[in-house]
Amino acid sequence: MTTPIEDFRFGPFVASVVWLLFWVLIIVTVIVLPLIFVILFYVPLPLVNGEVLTPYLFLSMMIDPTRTLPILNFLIYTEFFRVAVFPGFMYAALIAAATIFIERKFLARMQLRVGPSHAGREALGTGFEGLFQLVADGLKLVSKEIIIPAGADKPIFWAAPIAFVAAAAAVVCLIPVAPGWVVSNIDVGLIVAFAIFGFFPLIEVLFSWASNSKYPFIGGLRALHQLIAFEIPFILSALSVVILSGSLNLTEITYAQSSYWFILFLPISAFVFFMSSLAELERIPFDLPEAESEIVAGWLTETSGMIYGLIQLGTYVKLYALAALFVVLFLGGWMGPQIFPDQLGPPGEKPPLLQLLTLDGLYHGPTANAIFWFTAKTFLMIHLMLLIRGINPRIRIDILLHTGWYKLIVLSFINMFIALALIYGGVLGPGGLLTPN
């Protein structure tokens, strides 16, 4: 006996929407707005037209263009904005989210499939089918129950996914996106980045051990062996860049490529860094720690709900960090031809509304150009990493370890000697033939 399907009625639908809007209004009025006011009373606000802003005047930015741009200009240069929004975590998370959707569609086209095709089709039309699938998956993970295996070490089981995301976000803080736009511009940024990458195998082994399950522990041991095997060529491939640039600061490495990209002189190092990055990400053909056809899902076998969601978020943020690091080391970072105008809109005095539309005082042509080229190059590298997954099978673990411990290390040393020859031969470096005056 089948249950009769209830007919859709427009009246109850409108009532449910009104009821939802009512609760949203209540939450915003009772919780969100008071919280914003409390925070603003403790945040130093800027001067706008010689007037000290109060929390009440701050909220007037939504209707007063003369206050909107100065307040936005103040906010985007705060340390909190750099860490939380751009070029920090939110920027990396948005690129990670876009990467998830692009990967599913890209691999589907390579394998003559459609990929996500339902969520968003009616709202966005042809060409954007499945765009809302990411939102649906996120809501599904948030709403699913988190199942902790019996006998698991609960503190480590809960803390490891958070540490995984935090480590990926820490690497993002070291990467310069544009001149002056980096969260932490330290002199030894490259060494710090590699030091942070060294935490990932430890986190994975701890999480797999805390799961109290055989398959995760096997996957965790594989991850430890794999990442240690590729850690040495990973570091050696970047030393060639340090030799040519004479610095460990990622911003100075980018400036050193103002006339030429290091990939022109260090193609072998670029190849080793790229392959080591795939191993760090545990992506095909180096996905031995997850190997679903051998050990279920490896060290992720016992994950569920948002524990799985956090690990996936950390994985794709790490993917962005490695692609961006490749761009900084070998592809000139944000360097590229100027294609953005110096200012938007007509020159001269503008009315308040036109100032808001043209981002007067907020828009900076060279910075926008740098962000564009950095993001475009990063997406190019992400696509190359996704391409490898679609055309290669998984390799055996003995071949993987042999590749890391022998072949890639030898290739790294070869390009290091080439870099030294270019320096001592007077081609590059101070006073070199190809060094700009």
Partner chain sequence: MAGETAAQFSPIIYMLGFGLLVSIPALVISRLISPRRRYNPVKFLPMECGQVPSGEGRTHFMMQYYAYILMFVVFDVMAIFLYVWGVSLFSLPRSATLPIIGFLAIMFAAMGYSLYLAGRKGIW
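Fair warning: this is a prediction, and the values are worked out from it, not measured in the lab. We call the rigid core the largest set of C-alpha positions that still match within 1.5 Å between the two forms. Positions refer to the first chain, counted from 1. First, how it differs from the form predicted in complex with the partner chain.
- Superposed on the core, the two forms differ at residue 24: its CA moves 2 Å or more between these two forms.
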Second form
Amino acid sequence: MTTPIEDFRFGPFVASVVWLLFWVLIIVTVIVLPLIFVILFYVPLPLVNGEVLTPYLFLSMMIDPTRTLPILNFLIYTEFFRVAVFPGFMYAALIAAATIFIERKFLARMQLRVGPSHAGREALGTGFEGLFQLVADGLKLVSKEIIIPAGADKPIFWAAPIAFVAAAAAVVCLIPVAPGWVVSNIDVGLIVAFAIFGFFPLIEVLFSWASNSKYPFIGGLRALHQLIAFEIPFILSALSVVILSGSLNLTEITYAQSSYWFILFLPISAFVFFMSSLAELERIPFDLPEAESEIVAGWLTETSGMIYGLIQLGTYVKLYALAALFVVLFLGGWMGPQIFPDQLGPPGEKPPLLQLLTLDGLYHGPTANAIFWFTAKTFLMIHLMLLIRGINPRIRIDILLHTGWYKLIVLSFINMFIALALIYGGVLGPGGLLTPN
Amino acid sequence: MAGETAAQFSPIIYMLGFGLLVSIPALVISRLISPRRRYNPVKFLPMECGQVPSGEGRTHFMMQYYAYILMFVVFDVMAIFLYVWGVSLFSLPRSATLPIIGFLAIMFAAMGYSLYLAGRKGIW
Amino acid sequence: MSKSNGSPSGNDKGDVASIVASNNDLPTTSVEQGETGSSIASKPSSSSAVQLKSEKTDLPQFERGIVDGLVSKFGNSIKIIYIKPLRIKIEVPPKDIVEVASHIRDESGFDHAESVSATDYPKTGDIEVIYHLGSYTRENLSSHILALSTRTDRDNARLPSLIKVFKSVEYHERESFEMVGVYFDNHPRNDRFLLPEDWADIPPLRKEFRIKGR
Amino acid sequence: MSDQEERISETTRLGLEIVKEAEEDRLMTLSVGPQHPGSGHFRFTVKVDGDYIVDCDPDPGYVHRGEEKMCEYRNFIQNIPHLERPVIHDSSNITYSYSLAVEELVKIDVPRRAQFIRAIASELNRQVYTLYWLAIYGIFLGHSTMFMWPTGDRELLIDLLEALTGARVTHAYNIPGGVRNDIPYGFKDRCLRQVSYFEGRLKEYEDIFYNNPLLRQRTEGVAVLTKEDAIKLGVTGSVLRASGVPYDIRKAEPYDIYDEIDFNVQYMKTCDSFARAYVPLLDMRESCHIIRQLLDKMPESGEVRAKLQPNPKGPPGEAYRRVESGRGALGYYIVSDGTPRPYRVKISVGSFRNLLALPHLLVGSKLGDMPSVYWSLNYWPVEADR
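What does the same protein look like in the form predicted in complex with the partner chain, given that the last one was the form predicted alone?
The complete assembly is shown below, putting the previous chain first.
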């Protein structure tokens, strides 16, 4: 297998790309399209406005505005859309990408750096510098070679990053973004979220064991210890929210905060939850499992190329999920003053093109408002999490365990007793002073 | 009923599946377009900071802090048990809080004692 | 450093030493120029740009005192090479060096080795090893360097190690071993330190080792 | 003893053997460096038992250039540019003591103005080095802002030094007999402005980095190098001063102009990792103070370079001169045989002396403390290898 390294030449590179495109086109037209039609022949197609949604009808929506909105309306309420696009994966991934972008810019401002403020300045103008850095990073990660160390447990090595992304996505599906906009509205949503968060250290330990290397191994063990230090404060700090709202369903917890946010009465719990979620995320003061100056890159030492990319994607999706969970538990979820109109454009009948522009029938004022407030609060939380990274060094594992067990657990219990006192003192809870009737 | 309860959880399964749907092609595409140069076996050695690896990567290795691990096993269950009480607090009579306070007191005493012992032992 | 900006614990205002530049306390300043006329201590009083140092003063008394103590203890086995302001060099045969070094550490107050240099003299067939000893504990010795030298045969370079006396010579002696090839008896590790792992040539600071192309 | 052995059955003995083997197996040998984010051009292997380091073996030499051998092939002036390579961030100091030693051998006197300029360059360079050191200390602690800020401020001082010497990092400014060039026009004002700004920044560093409770938690009381051990191991520079020994070559053996300067030797008595990290900051503050005095007292005009013959040489003899560099005492032992080339040059650097404290401090401390302890020793691997 000894092949000499070839020099890179631009001409042959372009030629190879053209050839690739040619073959893709051939395969799509000759195989894929007929296959799609064959499948669609057997699949029962749904009804949209009394018409069967055939592929032809679907394609016609591009040119006919009167058909666009009903079809869109239909698509938006499908399960697939929820899972794949809006409260689900794509929304989370977009926020994750925005987080990376913001993290760069924000930390660069903080650290007097100029690097991340330049890529893309010519193309997009000021304000978007650094946006192309994301694209470049993604392309770089995709096109890098994946190296699996000798002696590694290959199936687990391949499966771990996939499981990481999937688990992160599974947390996202529990988050209610707007009234009715949640992928899975479960009665025990909070417990399920904690259960899924428990997967991540497990995946890390599996991956570190599979790498067959020393530094990942220590990193995996450290991840386990981090779980041990912060899982109980994490769970207990949310307990006072559960006591106040009387429900484990995240949507109901949000509704319970319609008149006041829980952070007003549970500031200590909120603090504990915030610190624990930082530890859960392995961000800077608690990034022991990947402490680069001690154990090279911790459990990520043997990752390369897209395996690393997927783990990073999963990490940032997880960051979104934890920030969103904080918003749902303490900051009143989507609750906020109504700033969006009920309807876009002038009232009454509208010409088709204007209907399309104002999203007639699709746009719903309160929902847009909820999404806006939820996203804004989530970004606030993400900013707070990034801020911590800019001003703190890493801590040591014994300090971490000590903090978790001696301080945070006690703090979360203190706030639980405050919540109990408020309930039995007749301030909160059913029939309390502050409970809306 | 059981089926309905299970069906509540089906979106999680969809979401997991979608996560796989996104990440597997990413890996496959990456594998397809990235170079694969395998003529240097040293490249595939486990990371050892530029040295030839010595010793096993997977060994009997014990962090010193297993006092916390033992406590975790007990108190994690306790924490979840508290949830069962906390979620039904409003539907319980007020007198039901007293046993829970007693339970917490016992648990706190146990935790305090074990933390005290762990601290006195120093290095584990 | 003020207290207001959170000075670290244990570092109070009193801890920060304020050693005023009072070089006059040191006995050396009484002797401005050494016998060799070197410009070590010639700066302080001079205001002219170029100072001529033609006059000769008597030997530095303080350094002389240190050496006299040694000579009276060990007699003829100590050979005084030079006594300059702030610098003393004595030569000791290898068999006495541990004893002399112990004496220097315990009585004279030189408590650490600043450097250990081995020099190859092919013309006389010797290798000279010099320990530059300094003192942290005694304030009046802080500017002095006592160069304790010894010579060994070039072809069979063995010397007793001073590691029992001065712990600080450990890596310096290891470096001397691999660079010049002096084997130090009783040194825990006479092995490779700075050179490549596969070094198979003669020790590179020997004079017969030539850099390629030179 | 024999009774006891008889009482232990064969099975028990087997079990004990297994336990002993397991005890040995527990130790994991971790290699830190040369390809490690927390090592630099340097390698040390640590044996860890869980979270504790039980053994440490430093192995320098990855950037060994053989400077001492190279010196023997070049004459006294030619040696200047390559001698500063081991520590380019502190190049004015590493050539400073070389120049002093050569001046002693060749018997030249340095003009008074040149002595001031040398001292200014040396102090500025000390700050440049210490800022770089501080930046890396930050990244070793996982504090990215602590990496970026000193690196950014260092750039301003480098610009200042570039105006003075003409090169950004490798100055080759100190030469036997003085300095290469006179100071440029307007340097004094610029330098004062820069120093004032920098003093303000040092205050911010202290507030933001050193008073951070997490950094305090990590470093205070960790890896204590007692005064007795520090003296026994012969450490130098900030490591020594953090262990409660107020020893500074500038004060102990004032070279050039330093005996006319009024400054304090900064030291701390806590002896821990934090003290070793904090003393360089105090040094930088003192250095600003020194620069102000130097600029104030400097003669307005005069020679900056003594006249030298093209191939200077002196009578046979030897010289040992040292200066206080960013990492402590930096001594040159030069033997001259009367030719224009040195017969033997030995560079005694602070890093090499501080290295001895590394195994002493690391054994028994936690793996998480390894980077901070290592870098608090003010160890510059390239300099130590020479």
